[in-house]
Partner chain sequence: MSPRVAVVGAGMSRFVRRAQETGKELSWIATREALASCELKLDDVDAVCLTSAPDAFDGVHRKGDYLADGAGAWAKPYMRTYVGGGSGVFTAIQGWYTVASGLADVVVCVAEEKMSSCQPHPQGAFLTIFDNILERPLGPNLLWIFALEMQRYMQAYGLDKRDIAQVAVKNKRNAAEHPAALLGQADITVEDVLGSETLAWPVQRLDVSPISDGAVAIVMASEDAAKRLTDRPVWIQGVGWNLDTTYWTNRDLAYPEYVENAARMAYGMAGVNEPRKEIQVAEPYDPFDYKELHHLEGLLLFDRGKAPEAAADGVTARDGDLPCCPSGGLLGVGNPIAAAGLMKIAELFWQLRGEAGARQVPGTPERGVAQAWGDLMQVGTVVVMGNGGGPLATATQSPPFAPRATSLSDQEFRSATGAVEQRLDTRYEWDPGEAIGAVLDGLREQRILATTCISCGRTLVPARKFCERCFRPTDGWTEVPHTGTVETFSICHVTWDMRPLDEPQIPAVIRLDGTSEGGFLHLVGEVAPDDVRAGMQVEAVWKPAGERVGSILDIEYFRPLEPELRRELVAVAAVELPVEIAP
Amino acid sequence: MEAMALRVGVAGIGWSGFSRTTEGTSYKELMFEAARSAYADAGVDPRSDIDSFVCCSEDIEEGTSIFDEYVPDQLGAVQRPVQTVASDGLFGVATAVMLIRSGVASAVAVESHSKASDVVSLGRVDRFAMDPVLNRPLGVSPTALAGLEMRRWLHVTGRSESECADVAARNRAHAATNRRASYADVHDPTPLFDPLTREQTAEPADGCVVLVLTTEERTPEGSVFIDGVGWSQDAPSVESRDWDRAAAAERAARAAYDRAGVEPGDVELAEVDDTFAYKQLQHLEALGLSDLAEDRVNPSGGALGEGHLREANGLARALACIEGLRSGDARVGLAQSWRGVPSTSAAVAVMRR
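The structure of the preceding chain alone is requested, in the form predicted together with its partner chain.
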């Protein structure tokens, strides 16, 4: 496989929303706003300068089947190559990297959004991702899987519940200075799925993120580059997955590090999945970043602090990481996502400035 870093540039970033609700703004309008600011940041006109568009969404989350029907207009993508990646936004980043590396595109826009406030019953959406004959008949909330996994992980690693509580408190403290954060002030130790508590569970938020990725030649000097991507998943079945570790994140990270030609010790900034507080610790372990300084992990406040953007969560992590690298806080950064219960899919992007 390639030993050379991938060198796909981040030419532009844009976002909209990042609040508990975005009343009076439709998902199309949210997308238009984020896309406009990403294109302005990149200095491109989508009608002529973007070769390919990648949207990351899932039908039932949107309440519309074949949701990709509804994306091109507000992205400037009409009569252009557009595709949906039915996954988290970081899988879209990996797709953009492949499109660029294959030579079929030199500039790609990647979009993902959450209009979670349109969904009355997010838990029922997630439940429909469980096996229809083996799991759903039990009637249990899919988030019970997080309670089961957390207890198992604490047991296997010897970590403590208070370490997890510290993660939640720390991320929310980080979020206090993040203008995109909606959940900086949550202190609710109510148990939900013992040992998982409410304050250790990220709450949903609305928002949209758009990235413009370009070939090395088309990327201005001094930009952030995506040098490694990796994605993987463990067994989809509750029955046969590995309950002791974040196996998919481990594999995704290994691929991303190898492609970037870096080791975990080179990473100075990490925005990782913290859908549940224990997942941040588990993911850091999978990424080989358990020793990274606390102020270098989710300085944005993560999904616990910002609010969880559902399938856009990976792009929210990437956005925060890119901003950190742009500000000069670090030279090598990493963004990681996990698709949440009951999924085992994870993706990693390693970036350099």
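Other form of same protein, the form predicted on its own, not the form predicted together with its partner chain:
All you get below is the one chain by itself.
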């Protein structure tokens, strides 16, 4: 079909960190380690084999302006094309797919990272990201917004708090066998903003993920292909957004399914955003995957088990999905991201082995 005319494959994957803190290690060292692993996995030299580099970062989180000026050295991208995507890492994957399918590049490295342990005021950063005219002066906690949204969603759908608690327990149990998981042993029912609890909330972690994407002819035999991507943005203000459904994820999923030529029933493995336990259930509904077997959803443990990697959270979900497909655990997989409160953006990637 036309959507599959030029396939984009995953030639290499690499990661570093995935720890509650990486004291004594800079974000540049995290990036270098993950990039080196990805290039080795792909068998490429970044100085000669990579046509473009996509970095996903937001100045407000990095604490410096024009952050892309600080990324080339450790990625092997000095004096090379570097695209900056101020959003979640899965949006960077979509950017790389477009670069390759358009013929601009035949090999692209996608990077995103978190050095959350260096940020002394994560909640303040999130509050600052809200609509600057209407919402920012109110100083509302994003956790409070999540609690309000959870309560609204439970009311409208008839789902229960116990179902959300089960998601948190199940994901952390899955994470027990994941070497990247930093929070598999968290069992804390402390209320954060009713009905949301600490156990149902992903905690921050440091880490970096790098993917090397290439055209089909440059992708090793037996690789995973990204056959469909979609992304969408809902209303930016809390007054005008949907409070009882993940509308952006619905639209992103429809686009990704259409481009990949698959239906939700074809998906055998899903790594979806679980920044909050209720969001996993909400996202599964939006993706048409509510009936997918529980052990096929976030078998990595998700962000609840691994830790939340801020702008790298979507790449973490893609990484886990790619590993599952590579192992032969499934043939069709899906990775989905949500940028988190206060944003309502979402991206979806459908992958095949």
